[in-house]
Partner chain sequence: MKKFRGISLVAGVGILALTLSGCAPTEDLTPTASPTESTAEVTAPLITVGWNDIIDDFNTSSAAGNNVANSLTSYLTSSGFNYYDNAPSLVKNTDFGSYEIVVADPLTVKYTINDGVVWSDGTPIDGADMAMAWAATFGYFKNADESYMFAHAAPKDNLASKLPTVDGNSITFEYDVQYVDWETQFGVGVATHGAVQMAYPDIADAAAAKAAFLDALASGDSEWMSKVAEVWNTGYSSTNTPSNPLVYLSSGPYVLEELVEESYATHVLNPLYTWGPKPKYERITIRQIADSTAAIQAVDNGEVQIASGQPTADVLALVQGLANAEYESGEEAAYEHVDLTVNNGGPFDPASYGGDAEKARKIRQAFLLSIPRGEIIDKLIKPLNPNARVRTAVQFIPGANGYDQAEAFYADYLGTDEENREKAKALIAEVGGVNGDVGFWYPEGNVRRGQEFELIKLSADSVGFNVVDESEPDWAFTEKVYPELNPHDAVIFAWAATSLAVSGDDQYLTLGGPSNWTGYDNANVAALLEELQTAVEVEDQLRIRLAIEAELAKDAYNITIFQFPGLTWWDKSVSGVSSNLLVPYFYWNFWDWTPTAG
Amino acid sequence: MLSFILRRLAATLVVLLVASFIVYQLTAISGDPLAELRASRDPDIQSKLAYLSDVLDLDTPPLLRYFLWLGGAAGCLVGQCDLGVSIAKGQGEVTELLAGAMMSTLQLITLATILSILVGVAVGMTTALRQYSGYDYTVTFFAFIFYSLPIFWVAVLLKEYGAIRFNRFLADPTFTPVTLTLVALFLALVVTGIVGGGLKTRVRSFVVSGVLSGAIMTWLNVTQWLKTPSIGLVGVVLLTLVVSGIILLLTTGFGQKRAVIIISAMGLIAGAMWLPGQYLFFYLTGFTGIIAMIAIMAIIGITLGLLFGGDAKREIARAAGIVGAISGLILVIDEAMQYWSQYLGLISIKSGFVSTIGAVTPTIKRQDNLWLTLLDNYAHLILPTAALMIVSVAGYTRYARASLLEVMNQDYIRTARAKGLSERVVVVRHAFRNAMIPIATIIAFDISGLIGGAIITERVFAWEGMGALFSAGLGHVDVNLVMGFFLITGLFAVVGNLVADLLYSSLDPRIRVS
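Could you produce the structure of the sequence above as one chain, in the form predicted on its own?
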């Protein structure tokens, strides 16, 4: 594997060098970076022009200037990175500008990408299993619509309905009887379409899901939970049990009693850790406490699986470890939600909780409190994440559906069914793994592409990320800034392709990395 990685890196290095040379030359000859200054009437303009020409090496031909830039970029290999200065950003160091923009973009795209993959693949797989059903037709219809929507229009609609009007609703979060009835009926129809089955099964699913949805919304009205949301001890246990059920369905199934007992027990353990967790977060401040909580819960799950899992201890330990890690994350979210009232007291009442612009609230930035910062970050992330997800989920849904349908018609799937394996085992252990091979390619390319920044989304939501940096570089003919952007995105593209190749070998045992 090491030799394969080294060969791929050597080959891609040549590609990056050639591509960087072409991009540098095209950017350098596209205009004059000092055009705006030359039109200035400042009496000291000549000395400023001479200084900037010297700093940017504008007197050197672009062909030779590229190699000067390449020498500074090569210093990044030994920790002495010199990518020059940016005239578009007030003569700031390009390395510092890229570091800040890259962190902002990663914060924006990480959550959107993870959620898009999980939701898109899950919905796509379920539509493939329910091919030509009403649920399949409905999801396909909306997937094509969402995939065709321009992102700027989606972003504007989200600002109006997902922020402005929703913030007004949060001022008095009460569902009217008509709204409660319509939402409960809609959710009941969605659940019935997903579950499928015969007439009795559909009627049962419709009634149960409708009543449950109505009961939950009524409880929200009575308790005014949306006004002061929290998870609490009961919420931590219930959410962990829901996660346990999903993980059991996807891994061992409900037939193994040991697995059901051990993995379900993680809900009780999460509840038992709720009070000690308060002390843990008090003494281990910052991200140390968050990582410690997730690690502790994961270790507890793995240990229980290895000690009491019996013959299937490895599989059970892996599933219990995943549930433990997610339950630790739930405990972290619960801790952050305890600062909700304090957070609302620090933000502007007019703007509401869901923010429409920027990445941080100035009043929160000055508090130096991790939990307030986390709440504020995700309040600003809601809308741009939703905008990116609407388009991405639609794409992943179509890819996942097509991939699983192709796999389900293969001979080895028919053989697995002929052996008497349950449909869950056939889908999860045989079909799903192979259906993910083409999805792995798309994920790798999407991640490497998104690191370049969602330029339109960043512009609409005033998010200063890589996309905004690239746009500023092009607008001011800032070669150093454009090349710094190219360097980051090119490296991520290389790493993305390499990760995709490694994923192929892990998903398909017939593929060898050699």
Second form
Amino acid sequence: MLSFILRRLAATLVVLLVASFIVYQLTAISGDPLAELRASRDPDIQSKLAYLSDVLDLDTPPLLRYFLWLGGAAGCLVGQCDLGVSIAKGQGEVTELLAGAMMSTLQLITLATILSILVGVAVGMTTALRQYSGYDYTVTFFAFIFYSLPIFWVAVLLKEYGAIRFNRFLADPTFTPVTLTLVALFLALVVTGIVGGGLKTRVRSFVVSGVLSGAIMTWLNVTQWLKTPSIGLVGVVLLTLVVSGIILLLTTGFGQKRAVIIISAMGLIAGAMWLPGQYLFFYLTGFTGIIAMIAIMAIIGITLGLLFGGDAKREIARAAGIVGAISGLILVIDEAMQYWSQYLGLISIKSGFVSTIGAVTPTIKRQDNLWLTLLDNYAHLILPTAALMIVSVAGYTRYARASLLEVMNQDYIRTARAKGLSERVVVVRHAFRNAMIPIATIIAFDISGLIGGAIITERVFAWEGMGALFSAGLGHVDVNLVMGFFLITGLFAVVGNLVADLLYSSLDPRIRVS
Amino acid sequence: MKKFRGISLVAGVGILALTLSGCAPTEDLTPTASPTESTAEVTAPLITVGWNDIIDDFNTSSAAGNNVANSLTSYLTSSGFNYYDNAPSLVKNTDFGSYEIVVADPLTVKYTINDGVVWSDGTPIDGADMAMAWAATFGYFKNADESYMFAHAAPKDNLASKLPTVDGNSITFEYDVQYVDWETQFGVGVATHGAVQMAYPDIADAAAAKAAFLDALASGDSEWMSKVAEVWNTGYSSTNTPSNPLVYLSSGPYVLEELVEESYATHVLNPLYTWGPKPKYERITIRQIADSTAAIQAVDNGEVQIASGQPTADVLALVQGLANAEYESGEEAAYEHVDLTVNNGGPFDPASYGGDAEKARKIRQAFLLSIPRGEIIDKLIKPLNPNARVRTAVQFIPGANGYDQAEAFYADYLGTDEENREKAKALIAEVGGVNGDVGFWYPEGNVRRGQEFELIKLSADSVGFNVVDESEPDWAFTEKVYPELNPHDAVIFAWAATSLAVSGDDQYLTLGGPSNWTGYDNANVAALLEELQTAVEVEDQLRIRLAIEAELAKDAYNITIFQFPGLTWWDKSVSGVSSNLLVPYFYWNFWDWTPTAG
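Write the structure block of the form predicted together with the partner chain for the protein whose form predicted on its own appears above.
Complete assembly follows, chain above in first position.
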């Protein structure tokens, strides 16, 4: 195992060296970094040109200059990085620029990646279970459309409709009867497609979901919920119950009465914790409060499970703990949303909240309030996250579908069914876990790609991450900056590959690295 | 029953918690909106403006800090003896201080800062601050290896070497030569006590720091000075809000409040500022937005109030589609022109006509006449800037003092494209034909210049030239300085004038100048440029520059075509925005930005 990793790392070093040489030369010969300045009629331009030529060693031919750069980069191994200065970014140190850009890129892609995986896997696996249904075809159709959409176009459209127009709509968020009917019909169609079944079931799910979504939208109209959204006591209880249902489905199933009762009780407890929670957040400010809330709810869940779980207490405790942690998160979100109107008063957008540029609102950052900062992060992340998700969800959907379909045709699934296990247990316990193995490796590889792959998203949303650095570097023939970018993304790609290989072998006992 | 006990316990806990929560007082738990601050003179709390980069160095005079993004924050947070308005012309700011020539020859100038003008920490701005600017600008101190101790962006050690006289609020110094651009050359820069106290933290008192600096300057104490210079060179670089407030001392209407790397810089009103126009926004935030489309959507969404960019047809259409915004099509400092190479044996070189300079001149004039400037403006520029006009002067920006007289020298070129082509045919007929093809260079990949080339080729070929496409992606010819030869006969690119400074034209108008890629050589022009170097009086400068322009026109040196179009757009919630083709662009009159009612 160790020798495998060492061998891989050694090979990696060679690959990085050769690739860095090639990238350096290609960037260096692609143009003249001082071309823009040469066409300046500033009387002092000659001293500026001389200064920059000196700082960037432009008098040394690129073939040799590479080794100067390599010398500085080798310093990173002993903690003294010198990647030179960037001409595109006002002669700033490349190492400093990279550190800042890394942070903001990670901030951008973390949420998008987690959500893409959750949504992509869920949708992909449900389509596999409903193979060749209307739902399956529809998802497949949209997956291919989204997969092939150019992201710069999606991003600009998202800004126009998801931010500018949506914000205007929020000035008076009332659905007209026509919109309301159309949306309700559409949602009813979608739900009917997912649920499937015979004609009777289809009619029933169509009517129920249509009426329900119509009712929800009417309620939104009446309460103007979209203007000042909140969760509230009732919302916390209802949301926790929904979560409880999903977790039950995925873990113990509805057959176990004890599990059902304990896990459903979590909804009630979350509601009971609503007001004490306000005190908690009042006295425990900052992230401590958030962590404490989630921990308390998780502990309540685990304790209940262990105390009253009976024979299956460990399993129930785990499920109740998960439900508890999520309900804690819901309480946290509820607290943040109580700051909604204060937040709206502090931002310069006239109506609505969705932001199109950057990562923070300056006026909010000055407030230094955790809850306002959370809301601000949400307002800024929502669009770029959606843009990144649209493409990756489509991909994950296809992988997850293919993977689960393959597993479902294996012999051990037939064996499991033959043993008389319920379909839920067969899918969740036997098929799902094995179907996740190839997806886990894809995810490891994908994350490394995303670090440098969000170039267009970053540019459109004025998000100053790695991609923005790279495009600035290319635009100004800034070799140092491009090489800094290359070094980081190259490392991530190589490490991502290694992690994917190791993950595969640890998840699948049939594969051994040596 | 075990099961029953479980259920009842769960329910019990729930009910207990619900009951407990019912007793809780709630008023102190719900957040309330904080009252908005209000000041009598200020009429709005905040304006956000876009730019493609933000500040990372607070010393814009240093080699490392000299760029446009830094100069924007500097413009908001400093006062100077003068600034450019959008005519463009240089305007004196007498609320801050004054300057005068005390002796005409040798040129001796005196700068005086008004009483009560202070840095944002309350320390008076005085002669000691200008003394450090003097030492840095004129490269007074040098390291052992003869490099400048103060790494100024444009050090000029040949201009002034005699120590200045500092007297309280004023400084008087003598130039070694009669230097034409003395007026735009000198300003206050960063605070002396700030640099000294950062270098020597033991000096607690600002006055003591200033005194120590003046002593070291007078006695030439290089060792003491080197630490101050080190701070001056690198100590002002900061990508986030600097931890030491001495780094961002302000002498202007605003002072930096918060800087977030690669994101935004917020400036808040300087409470001590009384010298000069009073801005109407309590805070100005500059946000970094590189992409024009993003900046337009940000204005549409209300996140940013003012932004600018280089227009393309798409960008202009988007801006015109904004319901709540206004825009101004303006000009930028860069201007397009075609230069002809006269020493490479091509069709514009007298050598191709048996050394007959007059024949070559006529051919050059014919080629310049055949460039369809009207068509280029109408087809390529007017769609982006409806107010676009032909620029016909090498040294003068349209609108600047002297432009009209300069344009008159080019009377032959001012007709319609059709008339010009007839004149060109006549000139070629006089000479008896063009010797050789015209190798025409334009930067490959630049769409607009590619289109310009097509129009020029069509028109020039019709009068008797044979224009050959020599476009390349790189600008190799700019590295060939006399006596090396520019292989292209004609090149099209843009010069960007960043100030109204009058010196510096020798860089491209004298043989051997670092930007002279045409081989242009005219003894009269060289003599006039020499004279211009020492012409301190504005009238003399204008006379000499017009004389140079006349020579250039007579020699058919080149032809200028248009100013680059610029576009500024702003939300209707603000008025008083106006573009400017020189740095600091639309920021130039930030004190006029006024919130509109409603």
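Only a predicted model underlies this, so the values are computations on that prediction, with no experimental measurement involved. Positions refer to the first chain, counted from 1. Basically, rigid core = biggest C-alpha set you can superpose within 1.5 Å across the two forms.
- Seen as two rigid parts moving between these two forms, the chain keeps residue 162 and residue 340 on one side of the split.
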